[in-house]
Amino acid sequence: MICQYFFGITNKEMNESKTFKNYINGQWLDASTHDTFEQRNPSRLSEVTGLFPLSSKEDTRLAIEAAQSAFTEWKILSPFARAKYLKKVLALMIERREDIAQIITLENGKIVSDSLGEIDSAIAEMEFQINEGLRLFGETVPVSIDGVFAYTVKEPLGVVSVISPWNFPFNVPVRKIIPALMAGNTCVFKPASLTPQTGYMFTKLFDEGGIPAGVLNMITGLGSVVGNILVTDPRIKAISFTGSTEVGMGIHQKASVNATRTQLELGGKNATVILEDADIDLAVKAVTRAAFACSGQWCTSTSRAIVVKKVAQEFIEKLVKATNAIIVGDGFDQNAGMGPVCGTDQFENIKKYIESGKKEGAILLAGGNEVRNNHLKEGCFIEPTIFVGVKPDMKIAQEEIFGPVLSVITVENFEEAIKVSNDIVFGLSSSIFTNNLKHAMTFVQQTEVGFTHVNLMTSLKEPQLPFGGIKESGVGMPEAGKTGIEFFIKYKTVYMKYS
């Protein structure tokens, strides 16, 4: 679920605050109505970080125009030369490493070892696309027809435009930009509006990179303007989003009219599946981390946990152990196992699913309430929340909750526990801990998701890997992996007669 949410500020606060501007054919250059919104930290509602433009679709035409008039220039660059201005970026990402993480935590929340792994990870995922740039090999293929000679090669697409998630506000853009890039499209980037400052740090590498203007544009604003011309402007030839199953479908409809390609990463509702003959603590651990990770806001997140009767009450103890002794706090704070919620909307709508958990007859065992002691009062902090005796069709064991809510739900068997972890709109990521090499094999042959696991958390990826759902979680071709930059390119075939 993505959210955003303004409010009106003071005087005081505005003169107090950094005014942020969008990137526009390598000029950095305020919105044409020169409004603004602002952007609050979770952990203390009080403190504007800063604020952006409030952009117009006339500013989204503009970037749209930038970017068409760099391809031409951009796509007849070498791959080797493109992938130069790309480890200047990289170069630049790794010195200010931390940096960045500071910039996360203090726009989404989530503790800053969480950042710092977040920035890793992208510069794990930013070396592997540049250099899979490099291998966008055609193939020369025998013919019928004496004296033709006929192979393919690998084009751009034209200009891209890219809509990120607040969630993984650093890691998922580079994950989509750097492939656009490397495959020869110009690109134009709308960062989510809970965290547009670490859309600003992202692009503002590329500009010190010395990137030509227009290869990469940035812009913020709301959805329904900025985000509508991204998705509906027939320059745009394609679209990857990262988002809530409900925008994301808008989206596909939206681009079908255009036949603009789109890869729409979506919710989730991903399982756990428990077996008696599991490594219970290892189990604990890794459901534990994937629950409540990033407050349970990663789309990987763990939000159902299925274990077998047997186990149930040894899984459950251990679990609640494990989730008692989480520290909520600050960001910052060192001590901290797990941050705030992104932002208002997220925190209310959280409270809502808790609350209807109760109502359908769950039984709350940990967490639940909101966290306001002492400092923390100002923020949108959640415990971290475990439900039993959940129903597989209670509304917080189906709908995507993306906070930190686990539904654990007992099953008498592994047969019953494929049934119930499928029986979902949703097709992400799963996850099964289990010895029994027959089990596990079956359920990796019957898991209706996109990737899955053995004794591994739901929320496990490498960037060598496709990383994609099925079902309401996913449309088009998977991000990451070799799949990344084949979604931005398009296929030419040659026949050449020579005799």
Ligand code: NAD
Given for the second form:
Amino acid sequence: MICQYFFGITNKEMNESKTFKNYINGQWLDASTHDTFEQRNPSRLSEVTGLFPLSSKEDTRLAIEAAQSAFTEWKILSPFARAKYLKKVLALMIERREDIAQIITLENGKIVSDSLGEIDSAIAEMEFQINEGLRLFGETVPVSIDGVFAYTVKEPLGVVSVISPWNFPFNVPVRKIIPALMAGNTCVFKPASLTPQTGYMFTKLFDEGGIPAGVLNMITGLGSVVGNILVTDPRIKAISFTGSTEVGMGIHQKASVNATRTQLELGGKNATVILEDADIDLAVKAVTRAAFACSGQWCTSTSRAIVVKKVAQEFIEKLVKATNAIIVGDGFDQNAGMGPVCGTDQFENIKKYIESGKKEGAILLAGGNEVRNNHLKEGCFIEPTIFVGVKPDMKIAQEEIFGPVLSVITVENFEEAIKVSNDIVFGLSSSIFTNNLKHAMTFVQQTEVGFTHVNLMTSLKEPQLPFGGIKESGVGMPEAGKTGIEFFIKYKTVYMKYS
Ligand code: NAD
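Okay, that was the form predicted alone. Show me the form predicted in complex with the ligand next.
Up next: the whole complex, starting with the chain shown before.
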């Protein structure tokens, strides 16, 4: 049990054992100011899980400098040599799977089985991207001039920055950093301040795996300080960011000053449409999982269920029953099906949305309260919540809540369902449950998202396929699949006269 981790030691020893460092140029360093910030367990807010460097602009510039120096050697290594380093890291990741899962649950709150799922997903993505890095093929192209041979080569960009969120604190860095490094770039990584120890666990794998100094650097601190330098420093050639739409849009603007390439994976408000000919039990299972797993804090969580009138009653009754069966508890409790939300800001924000839903006239059919029983009152626990009678223009139907709150919208027919599902600024994921091929195909054609599903939940993804949103859910090339590495390379076209 992770709570035994700090058991039986004095406060001073506890602070020393829990103090973490930045990783710059192959060395573990404090912030130059020696300032730190603390992280707290969202299941028990009195527990400080660690102290982390509150890094300055200068520290961040030092990390960029280290990455810049390391680029000279790393870029000329053969991809096979890069793969060798990363395979060592992968082997350590597999070996430490259980330990890393404990830290994810400690910091993020998600139940241990979901933390393990996150690592397994990261392992699969890492394997795929290492192999993609060995397939960075160019083209040979016929040209109109005799005696000239022409071809393309793919080259790295230089130093890239990776800024990641707290909801997938392990998988998101893997999805970005592995293709970046395999393509020959060097990297400065900033984990989210709610999950810095997971960032440390991730970086430690590279350190122990023997990655050359400066190839990967990790630095913790404020988004407005560390993040800002990682976005505006002219030595940064690409920014891969996952986080909120608000911060992402700000990054997009700032990056334009130096014409820095961006890959921005942002917020979502994902809809699942349920038609009259759907397998309702299947739909209920998928919506319950995608709405409430990780307390609704997947970017691909289902936060809107759009159901046609004919089957609305059956769907809602079964959905409420399945939702009420979810046991809320500490992520380390094996009986828990849903942990806390990640931190007090999330907690307060979600409660505001629940109040807003009530005020706007939506009907609360499940949950709606913070959990105040037993020891859970010490953490950020919110009941899985369902609103029905939601109108498409209500705040709870339009804005990303990022919590265990599902809005059920009843519509007359398929055409209205499509209109409602698209009438939103976001465009990450969607899904439809139907056995009507024409409706399925029409939905796939008309849904305004980066990836969609038929008779599957909105969160399903595989490493070999692109992962990213459109509209205000994403800018630039999607992560994962072939585009995952394509984002981190530039093309060079070569014309060679040989006779
Ligand atoms: P956030 O935008 O608050 O923070 C994300 C990261 O950006 C953190 O590391 C943060 O410190 C940093 N940051 C904050 N301000 C910054 C600034 N001014 N400049 C540079 N960096 C800055 O997001 P979050 O709360 O950590 O994550 C939740 C959000 O992430 C949700 O909106 C969710 O939908 C989104 N998300 C999207 C995807 C996707 O693939 N589309 C995946 C996971 C999460």
